[in-house]
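Below sits a lone chain in structure tokens, taken as the form predicted alone.
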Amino acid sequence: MYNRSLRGSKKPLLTEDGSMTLFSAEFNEPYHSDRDGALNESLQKHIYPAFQIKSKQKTLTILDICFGLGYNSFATLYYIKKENLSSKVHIISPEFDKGLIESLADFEYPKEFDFLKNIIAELSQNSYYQDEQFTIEILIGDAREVLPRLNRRFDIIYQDAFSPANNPLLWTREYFATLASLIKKDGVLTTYSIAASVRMALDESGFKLFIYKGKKIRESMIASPSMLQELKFIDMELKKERNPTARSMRDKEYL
């Protein structure tokens, strides 16, 4: 369902909060929301609701879909240097764009990862970096033939692939099943969709749901296999009373 020819036609676009990010051709559809700002949907959507579950863990293994820009992956190592956070991160990212990759170094990113400009670079190169504190490997592929491959759980899980309208094979029941089997009983999935099919694969494949209001920005989605304190709770039997033909997006329709 994916349209090669397409891949390497990107335009840059301006986003509202000054960082830039790229319309892709082949999905019809920018890597970030412009509305929201690239930075600022990364950090409100993502990295503020994870870490503020998960700030104090010392270690952490992270698995960021899709790498795209990086932007996920460099907004956390963002995050840990500006609040003098000590956790050491290990961030695995499918990502099938190999081209995209090879371009990081080129691409315009905002002045707060001036300092990652020397790990931008060598993953551009090799898809791989590592520190004493940070570890980010990028795996060529698809995720849905990437995912089932790792052999390790992790303790968060940044669900940003492009809209379930656009990329629907990563928003399936299948696909979010092979999610629940990656992550940690304690674990957190981060998403930026609250559509009523992304609730209801959620759901079945055993993750409880809860929203995740950033500020000056529209609501997101936190979802773990355990129940989270302090956030609100989706109740997804009273939800599917009042929908009842609300259903999830299934790989048998899209394959």
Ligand SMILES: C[S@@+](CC[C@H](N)C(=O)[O-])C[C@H]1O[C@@H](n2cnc3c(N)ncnc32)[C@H](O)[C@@H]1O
Given for the second form:
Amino acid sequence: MYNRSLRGSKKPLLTEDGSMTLFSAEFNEPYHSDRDGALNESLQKHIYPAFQIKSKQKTLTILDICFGLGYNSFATLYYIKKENLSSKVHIISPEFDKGLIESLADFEYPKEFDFLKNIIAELSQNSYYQDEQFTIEILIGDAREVLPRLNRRFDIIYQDAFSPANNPLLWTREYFATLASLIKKDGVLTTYSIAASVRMALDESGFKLFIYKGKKIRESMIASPSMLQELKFIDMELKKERNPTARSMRDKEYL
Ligand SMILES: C[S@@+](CC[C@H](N)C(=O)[O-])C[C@H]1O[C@@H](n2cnc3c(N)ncnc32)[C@H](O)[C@@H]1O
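Having looked at the form predicted alone, could you now put up the form predicted together with the named molecule?
Time for the whole complex; same chain goes first.
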């Protein structure tokens, strides 16, 4: 499934909002949407939708799938600082590319992350950072092995894997069933994909689905085990009637 020999092969890519990302040869895909911009995409598709619902919570556990360049984790800290929130945050993030994590101290992040320099250096060295407000734990390994072993539940899950076409094992029905077992009853999952197969897999795993529309960016999705107020609900029964051939991806097709 994965091609380890290509894992180290990546090229820097400047995105539309001026922030840098990488292009992965292994997945034949950039880490972020070129058009949406790396920082902008992270804020608009993950941090704003999650914090629209969770900003008042005093403690937050966040599952960031997968760490990559860490934009979602770092943009979470950036947002909390900018909005002067006092939330205590524990982020857990699987990532199987150890070489990438070790290289992060040298990555050219946007100036918004300047205040995170020490944190990035420590994470790059130890895969771990902790202070009074923030804990970040990068779990080096395959997410499909790491996730079922986690014995805690999360308030927020950022589902930000490479696309279903290029990394199907992080979008199957069985995978989302694992996420369903890891999310709190009132937790929220954010994802950029609104593909029918992803909606089906989330629906079959007991998630309710909602459309999120950020500014000047394509629609993304929020999922939760609970009904969320003030968001546009996706009526999956109606979707299934209109598109009876839509189906979720299954592990057995890709293993
Ligand atoms: C789209 S990128 C993550 C984007 C991330 N939010 C960022 O800011 O860079 C996907 C990441 O998933 C990692 N990955 C892919 N499959 C994985 C797996 N099965 N287990 C752990 N990490 C995986 C890749 O190495 C890559 O770093």
